[in-house]
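Next up: a single chain in structure tokens, the form predicted alone.
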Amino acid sequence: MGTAAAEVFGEAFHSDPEGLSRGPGRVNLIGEHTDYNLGFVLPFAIDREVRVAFAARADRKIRLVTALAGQVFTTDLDSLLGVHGWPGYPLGVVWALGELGVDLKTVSGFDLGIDSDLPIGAGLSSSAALESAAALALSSLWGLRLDRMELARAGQRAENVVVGAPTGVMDQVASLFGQPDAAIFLDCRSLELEPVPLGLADAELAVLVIDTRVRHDHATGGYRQRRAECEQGVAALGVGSLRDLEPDDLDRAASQLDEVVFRRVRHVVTENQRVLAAVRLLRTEGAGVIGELLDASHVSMRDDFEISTAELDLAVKAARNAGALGARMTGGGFGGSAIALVSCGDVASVSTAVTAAFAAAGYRAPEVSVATPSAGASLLGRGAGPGGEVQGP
């Protein structure tokens, strides 16, 4: 795909790139709406991605390309805000660096030719896949020092305030972050964070995702709605945010809030402690005694937070009827995806009987793949930048 990225840019500009740098997409494990109430997460990212083409330009000119819109977008770096759609995102990594102390009177500008086999809408994070593969390239023509912890914040800042989605920073740490068979384990208020092996193949495991091809837009409607919910429980509960809350707290919750935002609280209390209790059985038994957690977490979205779709519910319940271990919906909801996790002799059976099921109940067909936990983002071919290596295509 980085060959098709460079296709785009040439198609676009009739020259080649000066260098490529891709972003995987993410999928949650377990730890969903904790981000940015300061919780614990803890997401891989996957064998699909956004690739980029980049090249300086001698002005201050920035044109963008993609696969999928084939127009070219124009701008240049003194009108960065007031963009709407996907140029956004990557304009929006410009601004937040500019956040971060890059001075943008002195850089140049550039041409970015983008490629993806990430769906949008998903609950895959193409947002973020997008954001990293545009701050590696930024880093590397601008020459910056910035490190990935900075990159991440600056791909939430970009989500936050020009895209106007009220996410947090868990798909960017997990999109620049990841590794080989192995999620990150990530304390949203510290940021410090702690690859946790999977040991999938060993143990003869995989991750179904299963893309019910319900379409979300987390800059808009339920999620934004979620997050404002939090926020008067923090507020109601005299908290500095959900984190501070314990199960015990739980009963004092019940008691100061209406039913709404507590189911709410709860969830981001309960989804916390599910986050710490997979962390644990991971490091001590291994992926094939997580499902339960898993299975309980979708029930917490989809009964206290109210996040999920009659799409994502049936294909919980189809996956875990034909032996899925556990399933949960992955991802901001109102859409997207769900996950299972599934003995590898079973791929094939589970896959057929979610989209049986589909089909039952006269829904879009689903798209039915195996994630495989993967490294973070990267620069392809040139020279390196945050976190130091190399990659060829």
Contents of the next structure:
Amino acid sequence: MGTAAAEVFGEAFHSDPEGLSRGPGRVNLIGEHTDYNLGFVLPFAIDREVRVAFAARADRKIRLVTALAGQVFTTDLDSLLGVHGWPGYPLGVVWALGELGVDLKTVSGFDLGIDSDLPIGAGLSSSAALESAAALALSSLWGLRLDRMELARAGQRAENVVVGAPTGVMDQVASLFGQPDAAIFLDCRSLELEPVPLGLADAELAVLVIDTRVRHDHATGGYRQRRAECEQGVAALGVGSLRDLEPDDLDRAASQLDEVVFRRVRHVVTENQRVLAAVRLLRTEGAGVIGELLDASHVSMRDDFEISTAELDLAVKAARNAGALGARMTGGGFGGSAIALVSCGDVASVSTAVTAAFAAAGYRAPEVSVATPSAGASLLGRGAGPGGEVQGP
Ligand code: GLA
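Got the form predicted alone; could you also share the form predicted together with alpha-D-galactopyranose?
The next block holds the full complex; its first chain is the one shown before.
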């Protein structure tokens, strides 16, 4: 693992990296657009990731290269802002670490070689994966003593301020705190989190990811608008955040809000309840019984929050018709991926049915794969212990 990143590094910089880090993408099991409303989410890190090969430099230069872009991007520690495209993510993390108190006047420049098997814009958080792998690389290079939640916040700040996407902290937390066969139950207000075992293999269940290959960009458009609509709800109802509302408050909200804002608020309030219910069910009865919650979450995103697309709706419907226990779009919406909870024995037939439904509708063929809940970001190689792996800070 990490070899391709090391190769990209070697080809571009004609030297060996000092270390390697990895940051996984994520799938959100349930809890959508609840993170920036300070509610609950339940994502897991997946077995597809960004890998970063890194080395310190003697000067203040920064050189970045990816397997995809090929060309080396060069800047320095005094020119981190105003950069467009993928370099904005690692540079944003550097800037955010500076905001967290790292003295960027005294640290060394660095070279990064980046490789990834995560599709970009597929709703699997390739950007958070890159941010967390870069954050661990910089922690290692600069000997930082920041904990993982601080690194997650740095990734979010990078995304919000430098890239300009007004996202929450869910993706970075999933990427940094993931655990094998578990989802991460995060309270986005207190930032307390707890792994919730999924027991997928024992229950002979799998989570299918259906990438519709309709691409989205959260820095513009619908995501930003939904966030603004939630803020309108907060202001009109005079609450601190939508997290403060319970289902019992919805009648009052309906009388105080315009119809569209009310439906946005109702999605967030009911989605928080669905996350709590999913966590309860996972702990008592196991993953086999959360299907209805996944379905209800999708309906709420489709009808109340209006962030689904025809392709996502079809993916969900075709998967359900072919025997999936539950299905929903995952991530920010307006494209990207859906997930379906299926019995292991049905993986092939559900995949085939979804692909056939897309062909019949005249849509581009989706990419269907199984996502395995996996370990969060880590350092590889340098100073590795017997397992060949060093955990980050
Ligand atoms: C994107 C954002 C997250 C979250 C989801 C929706 O993935 O990056 O912070 O808001 O959308 O749940």
